[in-house]
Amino acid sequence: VYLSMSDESILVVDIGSSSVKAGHSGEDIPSYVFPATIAKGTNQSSESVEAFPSELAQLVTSQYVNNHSSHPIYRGIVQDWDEMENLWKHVADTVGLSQKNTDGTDNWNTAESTSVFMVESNKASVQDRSKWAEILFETYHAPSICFGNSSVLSLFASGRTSGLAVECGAGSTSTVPIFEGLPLHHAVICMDHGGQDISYNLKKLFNDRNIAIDMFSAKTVKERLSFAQGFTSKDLPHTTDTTTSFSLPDGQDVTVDSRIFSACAESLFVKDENGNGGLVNQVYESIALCDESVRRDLAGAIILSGGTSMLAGTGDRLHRDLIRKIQTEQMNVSCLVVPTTQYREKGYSTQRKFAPWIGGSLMGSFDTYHKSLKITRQEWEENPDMVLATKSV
């Protein structure tokens, strides 16, 4: 199929648990990454503490976060829209969308020109899509907008449009099945389990050594050192060592044992004690519910997303114990995780973390985007309802 380009450049947001990404369509990654946290009381993002479990929060850092800081979404959805607003008004500040009179009032003239293709998650809602209209025209002017749903934008990152997106995000996980660009929605499986609860889990493992350290450090040292339990690389040696010696970001050096490293990401493989994690089982189920004529299509096509999945070895790790559940239930179907050690896609592999803004950046340059799928301001005045709940990818 040929999908011509197109010249105008459209605002691509993407605004998850734990970041915001935010760049132009055609761009290859995102210009600006940040925390998707705001000061209270202001429009300025606060300093990078990552969100973690509700039920958790009087064990970390809660009185920072609870009077200092705001995470307008948990866990893929929006919790306070006051807070939401603050946020994308950081957003249109950091972007350029907005600049100052001389009288000190914001000007939305560069915002009045400029299109805004919204990343969202397998978890928005329409009354989702509606707020975000009434913000997105009604406060800033734009003149057309578009939703995408982050596991199609992922699987189309990857030059794909079937397989099935498996996105490992901060404060959930989601296996989408998807045939031909629309996903089957009665296979989607959501897990309230994400790099957030692999961050405390690790926090908890450190404490367990009297070693003092708290969720931005833990998540600082997640992504440096954890990875999936029986993964093993010689250009990382704290995967075959037995302890690892190195420097926390407040500056204290420290020894443990590497073990650690992995037993925190295991909650993510396996379900524990409160029925949490369990990604084999997730992905198994989602193309079980499948009809048997697409499962080699899905099966064939697993498609990692998400910064959880930069996790050394996860995608090894979830390509063996998938191949030994296929087989246990007898399914007959072969399966391909991309990327393991030895599968990988040059351009995608690396960049995955960003495989929803990417999706989304490629689809806003095409023609298509432009002639069927953005929502304009008349079209939303007219029928908000019809246009919100028809018009997206």
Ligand SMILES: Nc1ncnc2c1ncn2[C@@H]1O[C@H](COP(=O)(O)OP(=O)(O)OP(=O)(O)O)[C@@H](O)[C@H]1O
The other form holds:
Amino acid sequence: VYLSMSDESILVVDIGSSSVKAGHSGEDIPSYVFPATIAKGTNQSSESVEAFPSELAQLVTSQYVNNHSSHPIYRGIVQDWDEMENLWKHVADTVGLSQKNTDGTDNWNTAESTSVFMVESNKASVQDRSKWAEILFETYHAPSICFGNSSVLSLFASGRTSGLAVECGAGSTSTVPIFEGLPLHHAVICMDHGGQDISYNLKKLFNDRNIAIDMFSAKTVKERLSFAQGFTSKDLPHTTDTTTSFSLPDGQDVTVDSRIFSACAESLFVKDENGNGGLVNQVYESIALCDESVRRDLAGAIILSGGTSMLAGTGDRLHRDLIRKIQTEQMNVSCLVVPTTQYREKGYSTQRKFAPWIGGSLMGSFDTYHKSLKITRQEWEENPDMVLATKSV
Ligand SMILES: Nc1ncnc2c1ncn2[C@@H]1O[C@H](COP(=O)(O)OP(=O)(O)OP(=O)(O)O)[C@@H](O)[C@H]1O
Ligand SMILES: [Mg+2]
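Complement to the form predicted on its own: the form predicted together with the ligand:
So here's everything in the complex, that chain up top.
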């Protein structure tokens, strides 16, 4: 296929459960990355705290919104559109988007109006698109908008159009088989388990050892020290055979059992006692749900993306366990996980935490995008329901 490039730059935005990734199409990585958390009722960014996972269903509301800050997206779904609009205002201020002022005047002359490409989670609905269209066209006067599925874009960022996109975010983990650019919807599996659960597991493991630690510290320590059991490539600082000594973000020096840094992440791979997590089986199931004729292509390109895939040893652990599972179940395929220590891809391997955004940035640079994928204001005004339901990446 011959793809020509476009000069027109668009704003690409990926708002997740944990962080916002934003920047202009054609760039290699997002220029702006900040917490998807705002001080309640304001458009001020707040510190990078992860949402509490819903241990008790009835507490879910108070857990994703605490007294000071809120996470407008919880487990990949927008929970509160007022808070989301506040967060969007913060995004717009940060990147310099134009908008209508509350007194009806606008700053369109001083700031350029920009087309927007929204990266969508696997759980987003057409109602969510309607809401975004309203915000972006009416308040922000975008000339055009577009929606792209984050897993399809992740695969695209790795230079492929077929494969199994495994996206490990903060609020959820999804496995999406994609064949020649099209997701095989019946075999998509989304699990409400991700980085925030690993942070929470680590917090509990610290608490069990009488060390008080909040979600912010748990997240920070996790990103630095945790790893997939059996596969550490991380040089733990001041590690003896059994213990690790380090400083918490608040300055407190602690020494703990080193095993907690792999124990906290175990639920990512294998279901925990509450039935949460279990990526190995999830990947296997997604492949097994597809027709035999495509299983080889899917198992041969299992592409990891998302922040949680940065956990040291994730690819190696998934690869090892998956081979065992495939043998046990006697599925006749061989599997390739990207990246693992056996198979790395320059660029993609290190930047996979931004893969959905990078896929959007690439997509937005092609002429095809401007000719046939984006939704113009006029199309939206003429037939909003049809255009929002049918036009997307
Ligand atoms: N080195 C690391 N080791 C382990 N976890 C990490 C590492 N780096 C980032 N993370 C985790 O990745 C998560 C953020 O990933 P990502 O930005 O893909 O999520 P998101 O897009 O905000 O959420 P979602 O897509 O689930 O709504 C956080 O939980 C963060 O702690
Ligand atoms: Mg995400």
